[in-house]
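Single chain ahead, by itself, as C-alpha coordinates, in the form predicted on its own.
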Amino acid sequence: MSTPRGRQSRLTTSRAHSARVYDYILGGKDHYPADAEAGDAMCRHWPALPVHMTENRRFMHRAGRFLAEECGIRQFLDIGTGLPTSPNLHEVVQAAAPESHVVYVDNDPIVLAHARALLQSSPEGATAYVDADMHNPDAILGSQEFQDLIDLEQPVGLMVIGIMHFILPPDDHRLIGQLLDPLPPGSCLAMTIGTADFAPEEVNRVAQEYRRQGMPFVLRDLASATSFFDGLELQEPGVTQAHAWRPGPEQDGVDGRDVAMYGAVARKP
(Lines of atoms letter the chains of each structure in order from A and count residues from 1; the text may use other names and numbers.)
(Lines give C-alpha, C1' and ligand atoms only; values in the text may rest on other atoms or scores of the structure.)
Protein backbone atom coordinates (compact mmCIF):
# COMPACT_ATOMS: atom_id res chain seq x y z
CA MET A 1 0.00 0.00 0.00
CA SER A 2 1.27 3.43 -0.87
CA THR A 3 1.11 6.45 1.43
CA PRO A 4 0.00 9.95 0.41
CA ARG A 5 2.69 12.48 -0.27
CA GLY A 6 3.02 15.89 -1.91
CA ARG A 7 2.58 19.41 -0.71
CA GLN A 8 0.60 20.04 2.45
CA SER A 9 -2.01 22.54 1.34
CA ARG A 10 -3.38 25.03 3.82
CA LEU A 11 -6.92 24.16 4.74
CA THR A 12 -9.40 26.98 4.16
CA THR A 13 -12.71 26.34 5.89
CA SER A 14 -14.30 29.78 5.59
CA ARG A 15 -14.90 29.40 1.85
CA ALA A 16 -16.84 26.63 0.14
CA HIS A 17 -14.89 23.99 -1.79
CA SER A 18 -16.45 21.95 -4.60
CA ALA A 19 -15.43 18.54 -3.18
CA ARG A 20 -16.89 19.37 0.22
CA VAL A 21 -20.10 20.84 -1.26
CA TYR A 22 -20.49 17.58 -3.20
CA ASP A 23 -19.95 15.62 0.02
CA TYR A 24 -22.55 17.72 1.85
CA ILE A 25 -25.23 17.42 -0.81
CA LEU A 26 -24.79 13.65 -0.96
CA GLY A 27 -25.17 13.35 2.80
CA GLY A 28 -21.52 13.02 3.81
CA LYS A 29 -19.89 14.41 6.94
CA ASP A 30 -16.60 15.87 5.70
CA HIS A 31 -17.57 19.50 5.19
CA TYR A 32 -17.76 22.84 6.99
CA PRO A 33 -20.51 25.44 7.51
CA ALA A 34 -19.48 27.37 4.38
CA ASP A 35 -19.90 24.20 2.30
CA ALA A 36 -23.30 23.46 3.84
CA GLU A 37 -24.45 27.04 3.22
CA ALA A 38 -23.37 26.83 -0.41
CA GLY A 39 -24.96 23.42 -0.87
CA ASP A 40 -28.26 24.55 0.63
CA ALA A 41 -28.32 27.58 -1.67
CA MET A 42 -27.65 25.42 -4.71
CA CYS A 43 -30.37 22.94 -3.79
CA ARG A 44 -32.85 25.80 -3.36
CA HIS A 45 -32.04 26.80 -6.94
CA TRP A 46 -32.37 23.21 -8.19
CA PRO A 47 -33.83 20.61 -5.81
CA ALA A 48 -32.78 17.83 -8.21
CA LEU A 49 -29.08 18.51 -7.54
CA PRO A 50 -28.61 15.42 -5.29
CA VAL A 51 -30.07 13.23 -8.06
CA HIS A 52 -27.72 14.82 -10.57
CA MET A 53 -24.67 14.28 -8.36
CA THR A 54 -25.66 10.69 -7.60
CA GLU A 55 -25.97 9.88 -11.30
CA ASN A 56 -22.58 11.44 -11.98
CA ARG A 57 -21.02 9.05 -9.48
CA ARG A 58 -22.97 6.08 -10.80
CA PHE A 59 -21.63 6.87 -14.28
CA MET A 60 -18.11 6.57 -12.85
CA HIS A 61 -18.95 3.13 -11.47
CA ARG A 62 -20.35 1.88 -14.79
CA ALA A 63 -17.55 3.41 -16.86
CA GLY A 64 -14.86 1.96 -14.60
CA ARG A 65 -16.50 -1.46 -14.72
CA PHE A 66 -16.80 -1.24 -18.51
CA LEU A 67 -13.11 -0.37 -18.89
CA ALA A 68 -12.02 -3.21 -16.61
CA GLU A 69 -14.42 -5.91 -17.80
CA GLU A 70 -14.92 -5.14 -21.49
CA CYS A 71 -11.81 -3.18 -22.47
CA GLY A 72 -9.27 -5.12 -20.41
CA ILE A 73 -7.74 -2.01 -18.84
CA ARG A 74 -5.77 -2.68 -15.67
CA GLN A 75 -4.43 0.77 -14.74
CA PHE A 76 -6.36 3.95 -14.08
CA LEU A 77 -5.65 7.63 -13.51
CA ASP A 78 -8.54 9.33 -11.67
CA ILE A 79 -8.42 13.13 -11.86
CA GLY A 80 -10.43 15.09 -9.28
CA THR A 81 -11.04 12.15 -6.99
CA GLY A 82 -13.09 13.94 -4.36
CA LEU A 83 -13.82 12.66 -0.88
CA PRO A 84 -13.85 8.88 -0.43
CA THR A 85 -17.35 7.47 -0.87
CA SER A 86 -17.58 3.71 -1.23
CA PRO A 87 -17.48 2.17 -3.72
CA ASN A 88 -14.48 4.15 -4.94
CA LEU A 89 -12.94 3.54 -8.35
CA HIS A 90 -10.41 1.00 -7.13
CA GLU A 91 -13.17 -1.03 -5.45
CA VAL A 92 -15.11 -1.15 -8.71
CA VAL A 93 -12.24 -2.07 -11.02
CA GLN A 94 -10.49 -4.42 -8.60
CA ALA A 95 -13.74 -6.32 -8.14
CA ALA A 96 -13.48 -7.08 -11.86
CA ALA A 97 -9.68 -7.33 -12.05
CA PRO A 98 -7.95 -7.52 -8.65
CA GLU A 99 -4.54 -6.77 -10.19
CA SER A 100 -5.61 -3.27 -11.29
CA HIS A 101 -3.55 -0.20 -10.36
CA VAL A 102 -5.29 3.10 -9.57
CA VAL A 103 -3.67 6.52 -9.11
CA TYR A 104 -5.98 9.10 -7.54
CA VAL A 105 -5.37 12.84 -8.01
CA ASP A 106 -6.88 15.76 -6.09
CA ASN A 107 -5.70 19.02 -4.53
CA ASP A 108 -8.10 19.48 -1.63
CA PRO A 109 -6.50 19.18 1.84
CA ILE A 110 -9.58 17.35 3.12
CA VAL A 111 -9.18 14.72 0.40
CA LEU A 112 -5.49 14.46 1.28
CA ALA A 113 -6.41 13.89 4.93
CA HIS A 114 -8.67 11.00 3.88
CA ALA A 115 -6.30 9.61 1.26
CA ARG A 116 -5.56 6.49 3.25
CA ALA A 117 -9.16 5.42 2.73
CA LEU A 118 -8.46 5.53 -1.00
CA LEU A 119 -5.35 3.39 -0.71
CA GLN A 120 -6.84 0.13 0.54
CA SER A 121 -5.91 -1.91 -2.51
CA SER A 122 -6.60 -5.56 -3.18
CA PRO A 123 -3.54 -7.70 -2.37
CA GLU A 124 -2.91 -8.24 -6.09
CA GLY A 125 -3.27 -4.58 -7.11
CA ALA A 126 -2.05 -1.18 -5.96
CA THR A 127 -3.36 2.32 -5.31
CA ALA A 128 -1.71 5.68 -4.72
CA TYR A 129 -2.76 9.28 -4.15
CA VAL A 130 -1.15 12.34 -5.77
CA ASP A 131 -1.75 15.75 -4.21
CA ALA A 132 -1.79 17.83 -7.40
CA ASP A 133 -3.95 20.14 -9.52
CA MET A 134 -5.38 19.24 -12.92
CA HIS A 135 -4.02 22.58 -14.14
CA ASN A 136 -0.53 21.12 -13.73
CA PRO A 137 -0.43 17.85 -15.72
CA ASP A 138 3.35 17.71 -15.47
CA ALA A 139 3.11 17.41 -11.68
CA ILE A 140 0.68 14.51 -12.08
CA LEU A 141 2.54 12.64 -14.82
CA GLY A 142 5.93 13.35 -13.22
CA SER A 143 4.92 12.23 -9.74
CA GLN A 144 6.66 9.23 -8.20
CA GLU A 145 3.28 7.62 -7.58
CA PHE A 146 2.32 7.78 -11.25
CA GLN A 147 5.70 6.50 -12.38
CA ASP A 148 5.64 3.65 -9.87
CA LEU A 149 2.14 2.42 -10.66
CA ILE A 150 1.48 3.27 -14.32
CA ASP A 151 3.24 1.41 -17.13
CA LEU A 152 3.04 3.58 -20.25
CA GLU A 153 3.58 0.52 -22.41
CA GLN A 154 0.07 -0.63 -21.42
CA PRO A 155 -3.34 1.08 -21.87
CA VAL A 156 -4.56 3.47 -19.18
CA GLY A 157 -8.08 4.47 -18.22
CA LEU A 158 -8.13 8.26 -17.75
CA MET A 159 -11.12 9.18 -15.56
CA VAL A 160 -12.18 12.84 -15.57
CA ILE A 161 -15.46 12.71 -13.68
CA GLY A 162 -17.39 15.72 -12.41
CA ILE A 163 -14.56 18.23 -12.76
CA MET A 164 -14.64 19.77 -16.25
CA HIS A 165 -17.27 22.34 -15.29
CA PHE A 166 -14.58 23.87 -13.04
CA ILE A 167 -12.02 24.05 -15.90
CA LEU A 168 -12.51 27.14 -18.05
CA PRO A 169 -11.63 27.54 -21.74
CA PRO A 170 -9.10 27.69 -23.27
CA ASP A 171 -7.37 25.51 -20.68
CA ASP A 172 -9.93 22.71 -20.89
CA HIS A 173 -8.93 21.03 -24.18
CA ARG A 174 -5.25 21.72 -23.64
CA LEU A 175 -5.22 20.02 -20.26
CA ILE A 176 -7.09 16.94 -21.50
CA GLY A 177 -4.64 16.75 -24.40
CA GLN A 178 -1.63 16.95 -22.09
CA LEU A 179 -2.98 14.13 -19.95
CA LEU A 180 -3.84 11.95 -22.95
CA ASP A 181 -0.74 12.55 -25.06
CA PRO A 182 1.66 10.27 -23.15
CA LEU A 183 -0.89 7.46 -22.80
CA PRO A 184 -0.44 4.59 -25.29
CA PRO A 185 -2.92 3.50 -27.97
CA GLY A 186 -5.78 1.52 -26.49
CA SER A 187 -6.06 3.90 -23.54
CA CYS A 188 -9.51 5.30 -22.84
CA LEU A 189 -10.92 8.62 -21.67
CA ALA A 190 -14.04 8.53 -19.48
CA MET A 191 -15.56 11.95 -18.82
CA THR A 192 -18.62 13.67 -17.49
CA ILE A 193 -19.29 17.23 -18.65
CA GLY A 194 -21.75 19.65 -17.08
CA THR A 195 -24.55 21.06 -19.24
CA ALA A 196 -27.62 23.28 -18.96
CA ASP A 197 -29.28 21.65 -21.97
CA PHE A 198 -32.02 19.87 -19.98
CA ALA A 199 -32.96 22.25 -17.16
CA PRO A 200 -31.47 25.56 -18.31
CA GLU A 201 -33.03 27.96 -15.80
CA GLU A 202 -32.33 25.85 -12.72
CA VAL A 203 -28.84 24.72 -13.72
CA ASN A 204 -27.72 28.20 -14.72
CA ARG A 205 -28.82 29.44 -11.29
CA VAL A 206 -26.67 26.71 -9.70
CA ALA A 207 -23.75 27.81 -11.89
CA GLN A 208 -24.22 31.40 -10.76
CA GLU A 209 -24.19 30.25 -7.13
CA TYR A 210 -20.91 28.39 -7.65
CA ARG A 211 -19.39 31.53 -9.15
CA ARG A 212 -20.76 33.65 -6.30
CA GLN A 213 -19.03 31.27 -3.90
CA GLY A 214 -15.72 31.87 -5.68
CA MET A 215 -15.65 28.71 -7.81
CA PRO A 216 -15.20 29.19 -11.58
CA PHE A 217 -17.91 27.31 -13.45
CA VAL A 218 -18.71 26.63 -17.11
CA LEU A 219 -21.53 24.67 -18.75
CA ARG A 220 -21.31 23.12 -22.22
CA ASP A 221 -23.82 22.11 -24.87
CA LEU A 222 -23.72 18.74 -26.66
CA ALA A 223 -21.41 19.93 -29.44
CA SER A 224 -18.92 21.37 -26.95
CA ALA A 225 -19.04 18.24 -24.82
CA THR A 226 -18.51 16.01 -27.83
CA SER A 227 -15.50 18.03 -28.97
CA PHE A 228 -13.44 16.69 -26.05
CA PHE A 229 -13.45 13.32 -27.80
CA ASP A 230 -12.21 14.56 -31.19
CA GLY A 231 -9.64 12.13 -32.56
CA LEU A 232 -10.80 9.34 -30.24
CA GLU A 233 -13.11 6.39 -30.90
CA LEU A 234 -16.33 6.90 -28.98
CA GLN A 235 -17.65 3.71 -27.42
CA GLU A 236 -21.35 2.91 -27.66
CA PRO A 237 -23.68 4.66 -27.00
CA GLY A 238 -21.51 7.75 -27.61
CA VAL A 239 -22.08 11.01 -25.75
CA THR A 240 -25.30 10.80 -23.74
CA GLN A 241 -26.71 12.15 -20.52
CA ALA A 242 -24.78 10.47 -17.73
CA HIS A 243 -27.67 8.32 -16.53
CA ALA A 244 -28.37 7.11 -20.09
CA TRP A 245 -24.86 5.77 -20.71
CA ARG A 246 -25.16 1.96 -20.48
CA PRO A 247 -27.84 2.31 -17.79
CA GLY A 248 -28.60 -0.34 -15.20
CA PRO A 249 -31.64 -0.96 -13.00
CA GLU A 250 -30.63 1.97 -10.76
CA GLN A 251 -31.41 4.33 -13.64
CA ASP A 252 -35.03 3.17 -13.96
CA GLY A 253 -37.29 6.15 -13.41
CA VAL A 254 -34.54 8.80 -13.44
CA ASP A 255 -35.95 11.98 -14.99
CA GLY A 256 -33.63 13.42 -17.65
CA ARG A 257 -34.45 16.93 -16.44
CA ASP A 258 -32.69 16.02 -13.18
CA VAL A 259 -29.31 15.17 -14.74
CA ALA A 260 -27.19 18.06 -16.04
CA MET A 261 -24.22 16.00 -17.15
CA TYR A 262 -23.09 14.43 -20.40
CA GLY A 263 -20.98 11.31 -20.18
CA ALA A 264 -18.95 9.21 -22.59
CA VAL A 265 -16.04 6.81 -22.93
CA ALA A 266 -13.69 6.97 -25.90
CA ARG A 267 -10.66 4.94 -26.96
CA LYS A 268 -7.34 6.36 -28.13
CA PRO A 269 -6.48 4.75 -31.50
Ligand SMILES: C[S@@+](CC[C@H](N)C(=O)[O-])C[C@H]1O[C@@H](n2cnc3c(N)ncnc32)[C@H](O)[C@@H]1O
Second form
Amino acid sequence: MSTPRGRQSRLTTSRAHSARVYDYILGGKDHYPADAEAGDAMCRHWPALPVHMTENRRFMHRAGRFLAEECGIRQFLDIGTGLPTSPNLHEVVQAAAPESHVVYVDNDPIVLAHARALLQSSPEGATAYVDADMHNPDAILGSQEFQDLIDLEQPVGLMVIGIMHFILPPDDHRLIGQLLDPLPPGSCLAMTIGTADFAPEEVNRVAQEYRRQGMPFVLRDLASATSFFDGLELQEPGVTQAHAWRPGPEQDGVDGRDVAMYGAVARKP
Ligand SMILES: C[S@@+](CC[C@H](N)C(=O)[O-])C[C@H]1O[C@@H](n2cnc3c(N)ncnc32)[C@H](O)[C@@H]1O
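Having displayed the form predicted on its own, please output the structure of the form predicted together with this ligand.
Next comes the full complex, this chain leading.
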Protein backbone atom coordinates (compact mmCIF):
# COMPACT_ATOMS: atom_id res chain seq x y z
CA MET A 1 0.00 0.00 0.00
CA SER A 2 1.49 3.36 -1.00
CA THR A 3 1.74 5.63 2.07
CA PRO A 4 3.89 8.66 1.36
CA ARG A 5 5.50 10.01 4.49
CA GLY A 6 3.37 12.49 6.42
CA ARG A 7 0.14 11.53 4.68
CA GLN A 8 -1.48 10.29 7.91
CA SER A 9 -0.92 13.73 9.47
CA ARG A 10 -3.22 15.29 6.81
CA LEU A 11 -6.21 13.88 8.68
CA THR A 12 -8.28 16.92 9.67
CA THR A 13 -11.42 16.03 11.55
CA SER A 14 -12.64 19.53 12.39
CA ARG A 15 -13.67 20.20 8.78
CA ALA A 16 -16.02 18.13 6.66
CA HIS A 17 -14.51 15.90 3.99
CA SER A 18 -16.35 14.52 0.96
CA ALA A 19 -15.60 10.82 1.66
CA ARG A 20 -16.90 11.10 5.23
CA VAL A 21 -19.97 13.17 4.28
CA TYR A 22 -20.81 10.42 1.74
CA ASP A 23 -20.28 7.78 4.43
CA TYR A 24 -22.52 9.69 6.86
CA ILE A 25 -25.35 10.15 4.39
CA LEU A 26 -25.16 6.51 3.30
CA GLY A 27 -25.52 5.43 6.96
CA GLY A 28 -21.87 4.41 7.56
CA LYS A 29 -19.93 4.94 10.78
CA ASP A 30 -16.59 6.38 9.66
CA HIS A 31 -17.16 10.11 10.04
CA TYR A 32 -16.79 12.94 12.56
CA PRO A 33 -19.23 15.58 13.90
CA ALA A 34 -18.18 18.12 11.24
CA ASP A 35 -19.10 15.61 8.52
CA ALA A 36 -22.47 14.85 10.14
CA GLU A 37 -23.21 18.58 10.47
CA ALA A 38 -22.34 19.18 6.82
CA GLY A 39 -24.37 16.14 5.74
CA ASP A 40 -27.40 17.29 7.75
CA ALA A 41 -27.15 20.78 6.21
CA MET A 42 -26.99 19.28 2.72
CA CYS A 43 -29.99 17.03 3.37
CA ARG A 44 -31.96 20.08 4.57
CA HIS A 45 -31.22 21.67 1.19
CA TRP A 46 -32.19 18.49 -0.65
CA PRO A 47 -33.89 15.69 1.30
CA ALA A 48 -33.41 13.33 -1.68
CA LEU A 49 -29.62 13.32 -1.20
CA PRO A 50 -29.52 9.81 0.38
CA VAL A 51 -31.50 8.42 -2.58
CA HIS A 52 -29.14 10.16 -5.01
CA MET A 53 -26.02 8.82 -3.28
CA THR A 54 -27.47 5.31 -2.99
CA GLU A 55 -28.20 5.28 -6.72
CA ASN A 56 -24.66 6.49 -7.47
CA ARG A 57 -23.26 3.60 -5.44
CA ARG A 58 -25.62 1.12 -7.10
CA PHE A 59 -24.50 2.36 -10.53
CA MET A 60 -20.96 1.37 -9.50
CA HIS A 61 -22.21 -2.13 -8.63
CA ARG A 62 -24.03 -2.58 -11.96
CA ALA A 63 -21.25 -1.07 -14.06
CA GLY A 64 -18.62 -3.24 -12.32
CA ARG A 65 -20.74 -6.35 -12.87
CA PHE A 66 -21.31 -5.37 -16.53
CA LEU A 67 -17.58 -4.94 -17.13
CA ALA A 68 -16.72 -8.25 -15.45
CA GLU A 69 -19.58 -10.35 -16.81
CA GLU A 70 -20.28 -8.90 -20.23
CA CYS A 71 -17.02 -7.23 -21.27
CA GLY A 72 -14.64 -9.83 -19.79
CA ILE A 73 -12.60 -7.20 -17.93
CA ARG A 74 -10.40 -8.64 -15.21
CA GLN A 75 -8.46 -5.60 -14.00
CA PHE A 76 -9.84 -2.39 -12.58
CA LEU A 77 -8.50 1.03 -11.60
CA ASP A 78 -10.94 2.75 -9.23
CA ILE A 79 -10.34 6.48 -8.75
CA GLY A 80 -11.97 8.09 -5.69
CA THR A 81 -12.85 4.82 -3.98
CA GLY A 82 -14.42 6.23 -0.84
CA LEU A 83 -14.62 4.53 2.53
CA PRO A 84 -15.08 0.77 2.36
CA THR A 85 -18.81 0.02 1.99
CA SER A 86 -19.79 -3.53 1.19
CA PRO A 87 -20.04 -4.56 -1.51
CA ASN A 88 -16.86 -2.83 -2.60
CA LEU A 89 -15.80 -2.99 -6.24
CA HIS A 90 -13.53 -6.02 -5.76
CA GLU A 91 -16.38 -7.94 -4.11
CA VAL A 92 -18.64 -7.16 -7.06
CA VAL A 93 -16.17 -8.10 -9.79
CA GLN A 94 -14.58 -11.04 -7.98
CA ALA A 95 -18.06 -12.53 -7.50
CA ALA A 96 -18.14 -12.75 -11.31
CA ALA A 97 -14.44 -13.48 -11.85
CA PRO A 98 -12.45 -14.31 -8.69
CA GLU A 99 -9.13 -13.75 -10.46
CA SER A 100 -9.87 -10.02 -10.95
CA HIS A 101 -7.35 -7.42 -9.87
CA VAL A 102 -8.48 -4.06 -8.43
CA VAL A 103 -6.30 -1.03 -7.69
CA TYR A 104 -8.07 1.48 -5.47
CA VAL A 105 -7.07 5.17 -5.35
CA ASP A 106 -8.21 7.94 -3.00
CA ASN A 107 -6.62 11.06 -1.53
CA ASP A 108 -8.44 11.08 1.81
CA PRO A 109 -6.31 10.01 4.79
CA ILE A 110 -9.32 8.44 6.48
CA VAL A 111 -9.91 6.21 3.45
CA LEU A 112 -6.23 5.27 3.71
CA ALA A 113 -6.73 4.47 7.40
CA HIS A 114 -9.58 2.09 6.54
CA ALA A 115 -8.03 0.69 3.38
CA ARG A 116 -7.30 -2.69 4.96
CA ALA A 117 -10.94 -3.63 4.37
CA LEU A 118 -10.34 -3.08 0.65
CA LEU A 119 -7.45 -5.50 0.64
CA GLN A 120 -9.46 -8.63 1.52
CA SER A 121 -9.18 -10.02 -1.98
CA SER A 122 -10.29 -13.44 -3.14
CA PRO A 123 -7.29 -15.82 -3.03
CA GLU A 124 -7.22 -16.02 -6.86
CA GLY A 125 -7.33 -12.24 -7.36
CA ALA A 126 -5.54 -9.24 -5.87
CA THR A 127 -6.35 -5.77 -4.59
CA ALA A 128 -4.12 -2.82 -3.70
CA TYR A 129 -4.60 0.71 -2.45
CA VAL A 130 -2.77 3.81 -3.68
CA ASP A 131 -2.90 6.98 -1.59
CA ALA A 132 -2.85 9.55 -4.40
CA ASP A 133 -4.69 12.49 -5.90
CA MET A 134 -6.52 12.28 -9.21
CA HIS A 135 -4.81 15.55 -10.16
CA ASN A 136 -1.56 13.59 -10.31
CA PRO A 137 -2.13 10.70 -12.76
CA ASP A 138 1.61 10.02 -12.92
CA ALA A 139 1.62 9.15 -9.21
CA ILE A 140 -1.22 6.68 -9.83
CA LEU A 141 0.09 5.08 -13.03
CA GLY A 142 3.67 5.08 -11.75
CA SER A 143 2.82 3.52 -8.38
CA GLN A 144 4.28 0.14 -7.52
CA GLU A 145 0.76 -1.15 -6.83
CA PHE A 146 -0.51 -0.22 -10.29
CA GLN A 147 2.55 -1.68 -11.96
CA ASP A 148 2.38 -4.90 -9.94
CA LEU A 149 -1.34 -5.55 -10.47
CA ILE A 150 -2.20 -4.12 -13.87
CA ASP A 151 -1.00 -5.76 -17.09
CA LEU A 152 -1.17 -3.10 -19.79
CA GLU A 153 -1.42 -5.78 -22.47
CA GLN A 154 -4.92 -6.58 -21.16
CA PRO A 155 -8.00 -4.31 -21.02
CA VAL A 156 -8.63 -2.32 -17.87
CA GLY A 157 -11.86 -0.96 -16.39
CA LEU A 158 -11.28 2.65 -15.34
CA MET A 159 -13.89 3.52 -12.72
CA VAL A 160 -14.46 7.23 -12.03
CA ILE A 161 -17.59 7.12 -9.90
CA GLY A 162 -18.94 9.93 -7.74
CA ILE A 163 -15.80 12.06 -7.97
CA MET A 164 -15.99 14.27 -11.08
CA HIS A 165 -18.04 16.92 -9.27
CA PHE A 166 -14.88 17.54 -7.21
CA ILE A 167 -12.65 17.83 -10.29
CA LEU A 168 -12.96 21.29 -11.80
CA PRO A 169 -12.38 22.39 -15.38
CA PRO A 170 -10.04 23.01 -17.09
CA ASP A 171 -8.14 19.97 -15.71
CA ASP A 172 -11.03 17.49 -15.86
CA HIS A 173 -10.74 16.27 -19.48
CA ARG A 174 -6.96 16.22 -19.44
CA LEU A 175 -6.92 14.06 -16.29
CA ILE A 176 -9.34 11.50 -17.72
CA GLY A 177 -7.29 11.48 -20.94
CA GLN A 178 -4.05 10.90 -19.05
CA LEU A 179 -5.55 7.99 -17.11
CA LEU A 180 -7.00 6.41 -20.26
CA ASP A 181 -3.95 7.00 -22.41
CA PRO A 182 -1.81 3.98 -21.39
CA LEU A 183 -4.77 1.58 -21.27
CA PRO A 184 -5.02 -0.79 -24.26
CA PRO A 185 -7.93 -1.00 -26.74
CA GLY A 186 -10.91 -2.79 -25.22
CA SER A 187 -10.44 -0.94 -21.92
CA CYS A 188 -13.57 0.77 -20.61
CA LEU A 189 -14.36 3.99 -18.79
CA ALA A 190 -17.25 3.85 -16.29
CA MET A 191 -18.21 7.24 -14.94
CA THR A 192 -20.87 9.11 -13.01
CA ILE A 193 -21.10 12.87 -13.39
CA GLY A 194 -23.07 15.22 -11.14
CA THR A 195 -25.78 17.38 -12.70
CA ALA A 196 -28.40 19.92 -11.67
CA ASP A 197 -30.54 19.12 -14.73
CA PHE A 198 -33.35 17.39 -12.80
CA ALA A 199 -33.71 19.35 -9.54
CA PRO A 200 -31.82 22.58 -10.30
CA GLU A 201 -32.68 24.64 -7.24
CA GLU A 202 -32.10 21.91 -4.67
CA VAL A 203 -28.96 20.50 -6.24
CA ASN A 204 -27.41 23.94 -6.70
CA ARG A 205 -28.05 24.62 -3.01
CA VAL A 206 -26.21 21.39 -2.12
CA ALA A 207 -23.34 22.45 -4.39
CA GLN A 208 -23.17 25.80 -2.58
CA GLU A 209 -23.08 23.99 0.76
CA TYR A 210 -20.12 21.83 -0.39
CA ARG A 211 -18.30 24.98 -1.51
CA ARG A 212 -19.16 26.74 1.75
CA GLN A 213 -17.60 23.78 3.59
CA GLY A 214 -14.40 24.23 1.57
CA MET A 215 -14.92 21.51 -1.06
CA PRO A 216 -14.73 22.55 -4.73
CA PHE A 217 -17.82 21.45 -6.61
CA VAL A 218 -18.94 21.51 -10.26
CA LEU A 219 -22.17 20.36 -11.89
CA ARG A 220 -22.46 19.51 -15.58
CA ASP A 221 -25.27 19.36 -18.11
CA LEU A 222 -25.89 16.40 -20.43
CA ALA A 223 -23.69 17.74 -23.25
CA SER A 224 -20.82 18.39 -20.89
CA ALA A 225 -21.21 14.96 -19.22
CA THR A 226 -21.33 13.25 -22.61
CA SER A 227 -18.17 15.02 -23.79
CA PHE A 228 -16.07 12.91 -21.39
CA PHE A 229 -16.79 9.94 -23.66
CA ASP A 230 -15.69 11.63 -26.92
CA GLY A 231 -13.58 9.22 -28.96
CA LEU A 232 -14.90 6.20 -27.04
CA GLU A 233 -17.71 3.78 -27.93
CA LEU A 234 -20.62 4.34 -25.58
CA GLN A 235 -22.18 1.06 -24.49
CA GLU A 236 -25.96 0.71 -24.42
CA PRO A 237 -27.95 2.63 -23.22
CA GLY A 238 -25.47 5.53 -23.56
CA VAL A 239 -25.44 8.40 -21.08
CA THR A 240 -28.48 8.25 -18.78
CA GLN A 241 -29.31 9.23 -15.24
CA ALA A 242 -27.45 6.81 -12.98
CA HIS A 243 -30.55 4.91 -11.86
CA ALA A 244 -31.72 4.50 -15.48
CA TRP A 245 -28.50 2.83 -16.68
CA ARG A 246 -29.29 -0.89 -17.06
CA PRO A 247 -31.67 -0.72 -14.09
CA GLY A 248 -32.53 -3.71 -11.94
CA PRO A 249 -35.45 -4.32 -9.58
CA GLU A 250 -33.80 -2.02 -6.98
CA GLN A 251 -34.44 0.91 -9.30
CA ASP A 252 -38.21 0.29 -9.46
CA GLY A 253 -39.97 3.39 -8.21
CA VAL A 254 -36.88 5.63 -8.09
CA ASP A 255 -37.99 9.18 -8.94
CA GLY A 256 -35.72 10.79 -11.54
CA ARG A 257 -35.88 14.13 -9.71
CA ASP A 258 -34.00 12.45 -6.84
CA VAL A 259 -30.94 11.44 -8.88
CA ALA A 260 -28.48 14.18 -9.84
CA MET A 261 -25.97 11.95 -11.62
CA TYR A 262 -25.43 10.98 -15.22
CA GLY A 263 -23.72 7.65 -15.75
CA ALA A 264 -22.30 5.68 -18.65
CA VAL A 265 -19.79 3.06 -19.71
CA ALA A 266 -17.72 3.47 -22.87
CA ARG A 267 -15.12 1.30 -24.60
CA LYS A 268 -11.76 2.46 -25.90
CA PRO A 269 -11.56 1.43 -29.58
C1 LIG B 1 -18.58 10.56 -3.12
S2 LIG B 1 -17.19 9.55 -2.82
C3 LIG B 1 -17.42 8.28 -4.05
C4 LIG B 1 -16.95 6.92 -3.58
C5 LIG B 1 -17.16 5.79 -4.56
N6 LIG B 1 -16.43 5.99 -5.80
C7 LIG B 1 -18.63 5.61 -4.88
O8 LIG B 1 -19.06 6.12 -5.93
O9 LIG B 1 -19.35 5.01 -4.10
C10 LIG B 1 -15.89 10.53 -3.57
C11 LIG B 1 -14.48 10.05 -3.20
O12 LIG B 1 -13.55 10.72 -4.04
C13 LIG B 1 -12.43 11.07 -3.25
N14 LIG B 1 -11.76 12.21 -3.88
C15 LIG B 1 -12.23 13.48 -4.03
N16 LIG B 1 -11.34 14.23 -4.69
C17 LIG B 1 -10.29 13.41 -4.98
C18 LIG B 1 -9.05 13.61 -5.67
N19 LIG B 1 -8.73 14.79 -6.17
N20 LIG B 1 -8.21 12.55 -5.79
C21 LIG B 1 -8.54 11.33 -5.26
N22 LIG B 1 -9.70 11.09 -4.61
C23 LIG B 1 -10.55 12.12 -4.46
C24 LIG B 1 -12.98 11.41 -1.89
O25 LIG B 1 -12.01 11.29 -0.88
C26 LIG B 1 -14.09 10.35 -1.77
O27 LIG B 1 -13.60 9.21 -1.14
